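Below you'll find only one chain, the form predicted alone, shown as structure tokens.
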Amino acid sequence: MKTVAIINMKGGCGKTTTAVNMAHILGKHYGKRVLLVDNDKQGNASKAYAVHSYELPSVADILTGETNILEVIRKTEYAFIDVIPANMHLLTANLEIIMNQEIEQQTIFRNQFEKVGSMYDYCIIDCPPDINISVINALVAADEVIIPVKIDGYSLDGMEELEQQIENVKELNPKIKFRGCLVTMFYRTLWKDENGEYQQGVNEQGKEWLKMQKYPVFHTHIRRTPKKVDENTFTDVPLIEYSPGCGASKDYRQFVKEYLGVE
């Protein structure tokens, strides 16, 4: 089973949307064995597949030991894809965590995940805009880190945090790989400098910077698609379900392709 850590300090970048739709297209188009750990206490991943809830074990009950991880993992209406759901008792669980010096907080993940390694083919961990215990576990158990960036300021300025924190973690996890950053919410503009020649815009002199510092950038980027994506929230189901033939949807799947270096 590999193991893809979805993640980014800088909230509203794409980090679930990109989850939930790589999860799935894995499956639905690959015919992989996907297992979605929903790692953000907001639950819209758990709430993507229509597995949120208060009432069954989360994530959470994983991370302080109060139930097995067979326990916790939800069939979907997709025969592919199963789940770990998360909710607001996470954030309880990472304080409890840290409070208890008796066990071994980083590895908590990575020793529960072996025990379903053979069940699927992929696990993707959608994780929350942060660096937590429960963060921390997910690199740890970690095979690649992808970073969904959304250009601007703000999210550039945490890459080189993050990237450090990929580097901090490879001491109990030397095999982690900073697999790339993938552009989301990408919208094509120019403009006209001062000798009236056009110049590009934002969003691809971000993916150029990115570029210029070293970081590996995927060549697929996620076009904005405001109203299909904002639609899709409502309604229980993945992008790639909601709206097949959206920008969005199409980027993704070419994504996916792109990762798995498929023609």
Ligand SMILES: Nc1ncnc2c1ncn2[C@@H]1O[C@H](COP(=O)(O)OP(=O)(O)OP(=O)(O)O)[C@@H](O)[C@H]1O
Contents of the next structure:
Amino acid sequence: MKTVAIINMKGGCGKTTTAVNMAHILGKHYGKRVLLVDNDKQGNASKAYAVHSYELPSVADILTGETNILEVIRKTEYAFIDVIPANMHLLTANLEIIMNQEIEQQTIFRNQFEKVGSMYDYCIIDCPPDINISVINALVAADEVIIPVKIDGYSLDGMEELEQQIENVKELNPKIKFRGCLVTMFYRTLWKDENGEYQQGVNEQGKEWLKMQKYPVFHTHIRRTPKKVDENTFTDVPLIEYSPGCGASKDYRQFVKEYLGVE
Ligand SMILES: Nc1ncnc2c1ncn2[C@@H]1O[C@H](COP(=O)(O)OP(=O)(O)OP(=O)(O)O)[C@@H](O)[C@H]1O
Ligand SMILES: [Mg+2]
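Hand over the structure of the form predicted together with this ligand; the form predicted alone is what we had up.
To see the whole picture, the full complex is given below, headed by that same chain.
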């Protein structure tokens, strides 16, 4: 099982949309068996598969060691994807773990996910816009990290801290690899400068800036597709099912192709 953490300290940059649709495409189009882990108390990835609940066990119970991982995994209506859901209990679980100095706080997910490693080809972890103990656990469990980036004036804030966190976990997880930044909500604009020359707008410049920083950047970017993606938040299905032909869905399929290195 390959474990991929989708992470960025910045909120609203497309982490959940990326995690859900990447996971779904790996299963639907490439026949992979996928475990999607919702590691965000907002539970947005759980809602995309209609498995958000306060009655049933969630990722918080894995963190606190109260429940066997097999009891937390929820089946979905798609045979190729199962989900470990999250809800607000993750907040208290994080506090409980950080207060408990007697346990190995950072390796809980890795130890638990290993138990189901033979059941899945991919484990995709949707992280919150934060660094807390459950996020550190995700990094310790991860083989790869993907950072969705929405280009704006603040989008690159926190990148250095995140890079530092990835470096820090190498002591516990030397194999972790920063696979790349994925530019989301991309739009192309052209504007005329004072000489009447057309210049590229903020998104193209941002992509170039990322490359200059030596961050790996996926060639594919995800187009801003406001109507369909916003509508999709009211449905209990991934975007790729709700609107397979919209720009963002097409781009996510292209992104997974690039990620897998297939033609
Ligand atoms: N390609 C896109 N085009 C237009 N809107 C998008 C696109 N991708 C995501 N969005 C919208 O942007 C918002 C944030 O997306 P998403 O929830 O994936 O981000 P996030 O990084 O997971 O947020 P958070 O930090 O709160 O977890 C949502 O309202 C979503 O519908
Ligand atoms: Mg999210």
